[in-house]
Ligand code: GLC
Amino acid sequence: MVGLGPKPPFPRKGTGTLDNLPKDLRNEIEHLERLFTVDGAKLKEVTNHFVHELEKGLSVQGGSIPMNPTWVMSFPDGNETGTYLALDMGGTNLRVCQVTLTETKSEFDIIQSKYRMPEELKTGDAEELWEYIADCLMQFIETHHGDPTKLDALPLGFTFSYPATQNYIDEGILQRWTKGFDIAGVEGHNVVPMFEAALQRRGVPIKLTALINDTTGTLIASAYTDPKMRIGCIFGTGCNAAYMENCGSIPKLAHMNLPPDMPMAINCEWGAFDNEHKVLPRTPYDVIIDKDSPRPGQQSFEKMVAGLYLGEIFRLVLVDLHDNQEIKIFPGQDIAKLRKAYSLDSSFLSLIEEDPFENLSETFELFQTKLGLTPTGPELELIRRTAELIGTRAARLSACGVAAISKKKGYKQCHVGADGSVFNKYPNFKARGAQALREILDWPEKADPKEDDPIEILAAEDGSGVGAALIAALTMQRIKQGNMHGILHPENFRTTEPLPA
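Please supply the coordinates for the chain just given, on its own, in the form predicted on its own.
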């Protein structure tokens, strides 16, 4: 069976008691608990600063959190119809989707194909990259629509999840490549003309309608099927959020004289929260991760909560405890594999936290096979507690961002759509985040445990596929209504029509 998410936690008899451990290990666990535990008062302090930083990002002078306007200017109402294409350019695969928004409210059909992103293209020539993408799109159209010469231009939403500046919904100026790409001549340039030139050369009947970020897509796709959705989040290798702001609350757009009550989806890029290190409870291990990263001083929040870093924090703790003469875990063993930076990812911590056995036999086997280490019983307890502390801190700090947007917007009750490997697969992440929201927002205890929380974080819809197609639909809809704000090439939209549903 597939897609059932993490196994439910097993009650381990004896968990939580340190009485049977040697005194030095017990003291070390208590020290780690002091370092990594974030209490309710600290959560509130972080959240209040987060609200301030969100507002600063919307101001003319700006702040650490970019708060990028996306030119997505409405939520879907579930009545959108038509067939749209979506292109999702990831680091490993290229995904092409055809999304049909049906006559039935809030329902859609999807056909999709995946194409491998060849490694050599990621560091090759820009033209070769765009030609390959155009070939994949042509192959998809020929498979599902037959002769491309007989088709009118189809509208496409392009999920381009790389840091980009968007002054218009149909442009994206690449700030820097990520996910292993390093192609010369693209950074600092608008990627849309390069993409469209390749489509034209190949004769692909497609017009780009919207360039989007996956987080904005997550917000819109989730709102299509659930009218209570107000925030979209990614908790995965990285972290991010998007929500709908009023243009009157975005001072950096004041010069455009947009109606103050007009909605505008904001792509927060909140991994950059607290780059100034004013409020986040950083440990010595967080300081090392930042110092040794490719961009020290950037993405401070992300480095404490995102999947890319959780395994590395854990690894640094264990190496430190091995090298510490007073404790010295794994004495007399070769920890060469453990010394390799970024050799453990968040799935390694997931496996430790999911170990159902009282003697932690699955964790023991994991350490033997992956790291060539043979931990003692007390060392296994320390390993388990360390994983719990790091995973819990990530979930609790992540909740501060959700709480901050909710406070800023005055949301007392809403749904939050979340996607990403950490949210979907890390054990207890959702429950720990929900508990943190309760503490930050001072919710009363539930009378019935099955009762919903006022603000619920739920699994999101497919943001990079369905979300991109929906944003293409919403963009065409608003242009027909005469809202041309944030459109660079209005002439493209006069020749583009969705296929009927």
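Just so you know, these numbers come straight off a predicted model, no measurement behind them. Residue numbers count along the first chain shown, from 1. Think of the rigid core as the biggest set of C-alphas that the two forms share within 1.5 Å after superposition. What changes on going to the form predicted together with the named molecule:
- Here residue 336 does not count as shifted, since its C-alpha moves by less than 2 Å between the two forms after the core is aligned.
- Once both forms are fitted on their rigid core, the CA atom of residue 176 lies 2 Å or more apart between the two forms.
- With the core superposed, residue 150 shows a C-alpha displacement of at least 2 Å between the two forms.
Since the structure above is the form predicted on its own, I would like to see how the form predicted together with the named molecule looks, so please show that one next.
What follows is just the one chain, with no partners and no other molecules.
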């Protein structure tokens, strides 16, 4: 007979009862709950300070949040056309795409190749980084366009997702590396000539038309298919957002005398929110993450909410509960594997939160296979609750950023396009974020559960591919119309036609 055997336990929803746990462990869980829970009042306080800091970033004096003007100066209307190359250098992968914006409104075709970003490149040598990128591009061109020596230079949008000062759309002076990157000789420099020099050395027939942040790409790509889009967010390895400002509300651009109602997409770089540690409820674990990172004192907000750090926060809690606290979890076991920094990523937390079984058997197996540890039943409860607390805090604090932009701009109703591994894969992230927005913005309870929220965070279109292509198209369009603001090399655009589809 097949199909008979012990019945699986009932699926589990949320935390089980903690009543049966030994008292010291229950105390420990309550302690963690106090550390990691951010209530509605605190969310409001964080949001209000956030609004203030967004404004400060736009001022001449500036603040922690860079609020970088991007020279993306309009939304698409869905009628953009043409074929463009796009390169995405995110935190984890390198992706090369060819995007065709088709004649049919708001539609596109895309071909793409993904390359893993070797870990050692992130902290290696600048030259090696650019050479690696040039090689990936060359491979893509040879596969899809044939002999590179016979090609005219192809236009490319480069999604470079780090804070960069852009006096021009085709320039990007790296302010600082984020997301664990640490490559000497790049901060403070324009990355475009470095990138172009590597292309030249390798004979890759490409000219860069625009340098783009992934959030700006996400905003523009999402607006291509949904006219209600106002904000683009990334909740992934890093966390950040972009939105459309009017030039008249950007005091630090006043010297350029741009028409006050002219739109300008702002890459907020909100990961740097509260670097002064005024409002964020940091725990001792957040302090350690910051201290041991390549850029202490930077990206305070990001270090509490982004995918790169969630697994590490969790790991630090468990190591602490083994080493220092009264209860000593995993007594007598060898926690060598758990001691390795950054050995658990946010997908590890996702698996714990997704464990459907009442006895947390999947979590048990995960700890055995990945860490060589054998947790007891009560320890499993603590592990699950810790993951929930860290994941919930990340979603709720992330919502403060969305609420802050909405408040600053007076958006009562809009769509927010979001992308990134945490948004797309972390269980309950969306629902927790939506609940936090409700608390911050005092929305009344829904009459019907199917009703849409006034401000909805929705899965975005592909920002670094389609968004980059659209930005190239929009820039060519505005140059044709005579808006030459923020273009360093207009000749690259004038001679550039989109690729044949």
